[in-house]
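Next up: a single chain in structure tokens, the form predicted alone.
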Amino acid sequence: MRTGILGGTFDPIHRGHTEAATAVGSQVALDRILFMPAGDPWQKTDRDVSPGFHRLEMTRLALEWVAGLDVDSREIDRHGPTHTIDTLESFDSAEELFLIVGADAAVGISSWHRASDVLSRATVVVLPREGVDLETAARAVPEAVFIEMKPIDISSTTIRQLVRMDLPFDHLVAQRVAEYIESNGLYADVPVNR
């Protein structure tokens, strides 16, 4: 079994990902995608994050319709910080394993809990970022597998202060996620910086 992950806070869970995963299907031979969000994200500390259960029902949603692409739990229902390490750990061993990663996350890779574990355990796959140099990310992780696609100018900080600000957001994201957004009251009343 190959298996893609893509982890995030998924806050909320955005086109771009979803593009981003179709590109990923389309130029690395996997059996499936699992989008995996954050329970505890270790490195948002910085930030309030939406509890866990309504990135978990974004994320629902919006791969509902999309083959190849499914959601997994196990970091919402893991107790704790959210180590990748503790993921990957988790699978048989005997699963080959690609690790989704953004070219600014693949930068910093070396940052990350027991990182050449990391690296040892699965294949990182990199997707280009707007203004990240993809030389300087092939240098931290000479080993992993660059997509060709434009970058995404997409991100759920943008969608977070446009449903703050009472603008339409709709666009960018699956129309099931922007009506629970709207349904549970999720962001409108959240600092704008958040």
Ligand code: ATP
Second form
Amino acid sequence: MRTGILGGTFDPIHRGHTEAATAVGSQVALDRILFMPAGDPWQKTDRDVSPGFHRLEMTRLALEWVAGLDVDSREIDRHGPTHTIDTLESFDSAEELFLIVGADAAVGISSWHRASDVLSRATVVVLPREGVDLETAARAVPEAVFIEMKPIDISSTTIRQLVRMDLPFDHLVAQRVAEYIESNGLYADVPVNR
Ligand code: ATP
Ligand code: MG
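The structure above corresponds to the form predicted alone; please give the structure of the form predicted together with adenosine-5'-triphosphate next.
Entire complex below, previous chain first.
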């Protein structure tokens, strides 16, 4: 089994995530791609991350009808933040793992907990990200596979700002995710710059 893992906060999941993952599926031979929402932070970080059940539900709604992309709730179920290496080690050792990251995340991999174990357990697959230099990412993770695609200029940060400012954001997320955000009043009262 060759499994791709795309971790993130998914607050909210957006079309950049799903389109980039679909591109991975067409360029790397994988049996499945798992979207893995991160567990809730123990302490407040720079902003309040939405509770795990909201992020998990939005991820489910976005992927329900998408072949090849699945949701994995193990990090949310475990509660609290998880190191990537713990997640990788929770898979059967017979599984070949592909850790999918945006170029922004790839740049910081060497600072991750047990980074060398992460790199030996999984093949890193890097997605281009608007405004991030791919050569910097390639220097940070020389052994990575780079997906060839035009960067998709969407971030969850932008979506949260649009919601907060009461501007249209539906074109950036799946329709059911837009409905979920509205019916649960997500992001409506976070400061605009977060
Ligand atoms: P935020 O703005 O809150 O950081 P985000 O849009 O970066 O949100 P994350 O949940 O942080 O989304 O991202 C999860 C993973 O997906 C990260 O590895 C990130 O680099 C990658 N990613 C996010 N958006 C894109 C995109 N538009 N294209 C390619 N990769 C992306
Ligand atoms: Mg991010």
